[in-house]
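What follows is a single chain, given as structure tokens, in the form predicted on its own.
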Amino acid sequence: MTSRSYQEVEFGEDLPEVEVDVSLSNVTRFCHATGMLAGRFMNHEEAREEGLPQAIVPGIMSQGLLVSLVHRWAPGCGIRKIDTVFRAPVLVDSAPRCCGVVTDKDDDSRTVELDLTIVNEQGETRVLGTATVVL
């Protein structure tokens, strides 16, 4: 891929949706790289004991996934910042899909602001973010 220029973003423009892999076996490796070695992200009858309905996605793996969202749409760019707000887990073994939008242009300083989300097979937002990228 190539990288985008600050003139080829539009207000407005929609980043490509992305199906991302949420397996259990894809958590797991997820969670022994980073040391996050809780039942509840790696193992469905233990978070179920701890009230959850299912093995859940550690929050730092729901903003990589946004991260790489980003890196697709625009290879090459620097994320200044990211924000996210969790508003429900996203589980395990489920389909969730990373999407955004260019909601505001920096002329100035040469930077994007990005609405960020990530969705469940139902189309409930699970995890909502914002990213000010630098092109």
The other form holds:
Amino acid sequence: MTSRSYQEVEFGEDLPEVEVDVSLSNVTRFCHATGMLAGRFMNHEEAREEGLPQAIVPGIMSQGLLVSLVHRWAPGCGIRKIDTVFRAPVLVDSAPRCCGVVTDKDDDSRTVELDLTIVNEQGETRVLGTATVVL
Amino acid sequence: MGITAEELKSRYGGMVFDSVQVEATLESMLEFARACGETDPRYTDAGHPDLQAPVNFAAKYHGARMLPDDFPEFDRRMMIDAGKAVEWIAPIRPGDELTANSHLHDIYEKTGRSGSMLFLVHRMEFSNARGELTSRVDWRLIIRGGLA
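In place of the form predicted on its own, the structure of the form predicted together with the partner chain is requested.
What follows is the whole complex; the chain from before opens it.
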């Protein structure tokens, strides 16, 4: 069961924005959970040696942050597909926000389509994607 | 480019070139979900009756090979990660032993202002011990300039 019904969702509806935790300690936690132990994710100095401004958030974690955004908006929903493009790095120890909007509804399958983004403090899009969600 | 996308697709498209076995551990599932700020107890509560891995959990796995062994050589520095798509088909449960088979799902080229680009769609399909398909992970790769 989901706490949002298909009928109450409106085309164009914005998902409540979420400021996400991409602190070095939390990203390191994710890296250990996934075995993604590259220095560019967990160490600012090693990231700079690779030419990055500082450590960066793994793309899969960015995707997971967007999955969580959807579940906060519609607890219990079923995400059937999520597709993300990593346009620019999300920096560790920054303060990005996850955003989303309903872009389509399909009455037959009772699915909604979402556009999802992660933006930095300057409002620049770093990650964008889409999701198909069953309500 | 010495070999066209059509020829590559004809030679490699759909051919499984890699297969690995992985285990979805309870701890890695919970830590993945919690680090991503997940609030749905299906993913964060070890005692939940419908406990399962995060929707994009399978995307963390890599095969032993990125491309078929005899795929034409190219400058790996010209390769760009163009994104990842995860299709959820069935839940991955704690302790599931998964088999991940990799193939090239699509190969095509585009030409833009910056020249030719070859697109590869690397697909991993995950099945559990009962043979049920659980997830598809598509990894889109661009080779700038195509194959030399």
